[in-house]
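Given next, in structure tokens, is a single chain: the form predicted on its own.
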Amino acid sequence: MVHNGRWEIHSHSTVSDGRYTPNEVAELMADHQVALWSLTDHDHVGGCEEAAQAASRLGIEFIAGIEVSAALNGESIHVLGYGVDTEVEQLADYGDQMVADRRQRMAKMVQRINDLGFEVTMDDVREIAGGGNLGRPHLARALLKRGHVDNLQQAFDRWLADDGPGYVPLARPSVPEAAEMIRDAGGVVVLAHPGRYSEFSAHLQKWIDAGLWGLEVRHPSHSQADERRLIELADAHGLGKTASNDWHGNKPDSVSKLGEVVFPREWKEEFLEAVGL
């Protein structure tokens, strides 16, 4: 069933910037006949225990995951980890430190938005985050709720993009450091949505040497040309290939798309072997 069933291996909950709790995500996965699911919240594994228990109850194969926010020359590079041991101290400590760092960063970003003449508060952001790891999407939603923007993309375009006036950088590990942390926790390392990055090919061999297993070839932000290029790159380097919806549950039609990502059987078999299923 896992080989032939629907997969969602890149998803987020309220522990980071998703709309639904881990238990609610599990229920939605079951409703849409997802056979294999991984929760990959940003920089934290705090939702994986709840997710695993819910998945077991609902008959879903679950893989504990994380999406680590790394960096290359100031550009944000996301690194997925699959099959991690959530009890590993280094991983737990990293998550706790990132929660604190993101809280401090968010306070600075809120102040910058206020200085630009638009009222928004930390309480606004916390209420939307629901106790999760504070991120830019939460601030964007707070700005939307306040009526300062017409949609979430507008918040990023005006203020929250990496070069925006409301942006504050976050200290991040390098990609090799992220890969090493994931591998030390027993995980499989995959580069998330590589089509987004302005430069990474020249660094790929270094990342492979650090433990990179695969590329997320199929992603909503990738064009068909991106996908073809990434397949060729993965094959040239002997890397695995994955596919995802990068599911957050924040868009109006996101729930209806659950389980619809096309994940070729060959890719599935390589991934299952890598994670030991």
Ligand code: AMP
The other form holds:
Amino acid sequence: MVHNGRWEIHSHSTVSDGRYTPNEVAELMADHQVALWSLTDHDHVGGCEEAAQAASRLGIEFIAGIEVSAALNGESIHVLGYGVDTEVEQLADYGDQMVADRRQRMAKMVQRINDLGFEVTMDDVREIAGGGNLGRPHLARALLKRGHVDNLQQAFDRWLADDGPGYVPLARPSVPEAAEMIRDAGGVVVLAHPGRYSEFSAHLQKWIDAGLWGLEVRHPSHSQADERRLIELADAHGLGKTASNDWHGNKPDSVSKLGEVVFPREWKEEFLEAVGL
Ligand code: AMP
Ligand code: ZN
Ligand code: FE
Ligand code: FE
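So that was the form predicted on its own. Now I'd like the form predicted together with the ligand, please.
After this comes the whole thing, all chains and molecules, with the earlier chain placed first.
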């Protein structure tokens, strides 16, 4: 029964910046007794078909998902879409456009790092990304591989953070635009890891009007105080609540932690109703 089993509804594959292919993620989900899984790659649904087939073979309930990179006043805001129809043209076009935009933007970031005196190439980054949507974590790994930093965080702290000298922003939709695109594809809209954003509650009603369904109140980046505050906020606005590991498979302990997020039954029931399962 999907209500009782383990859930991983926020995960990434090599289609974006995750470590494993959709097939491999599916196998790992099965190994860890995950009953309900959603693949939510950044800005692309390209892994969902492979994931859905693997999930069906392995007896896992699968929900096609996406994590859209929206923005508010230059700050990156992630918007999750659940149960999207991956055939909808606008969604597929958005994904392809983002792949092209991200490629151009990565070339600029590589150039900036070179201008700062450190050798790294687009080929380095592409090799690490393995055909996936190019993001800053790939560049950080390329810099680590070249020996320019001792760990990935150092690459962000020196160059790649939002205010860093190697950072180039991406053109991104607003939260209401992202929500509308997800809704038009039949999806349920959840604000990812709201604890990471600076004050946003003044915008919440506008986002709800644009179709926001819920808040991801439980997330590895949230403190207990964040979580309490977000649960109160969700309840005050009649929003759904979700929990996730935001699973990328990149950290040393991530495979062993798979499926371990606590997702209360009441939250699950509201979510299942919203996605129509
Ligand atoms: P991108 O979508 O290419 O802008 O990359 C965003 C990803 O980079 C985020 O999902 C994080 O994994 C990572 N990231 C961004 N800023 C930082 C930071 N200051 N420290 C560590 N990781 C970061
Ligand atoms: Zn990611
Ligand atoms: Fe995110
Ligand atoms: Fe994520």
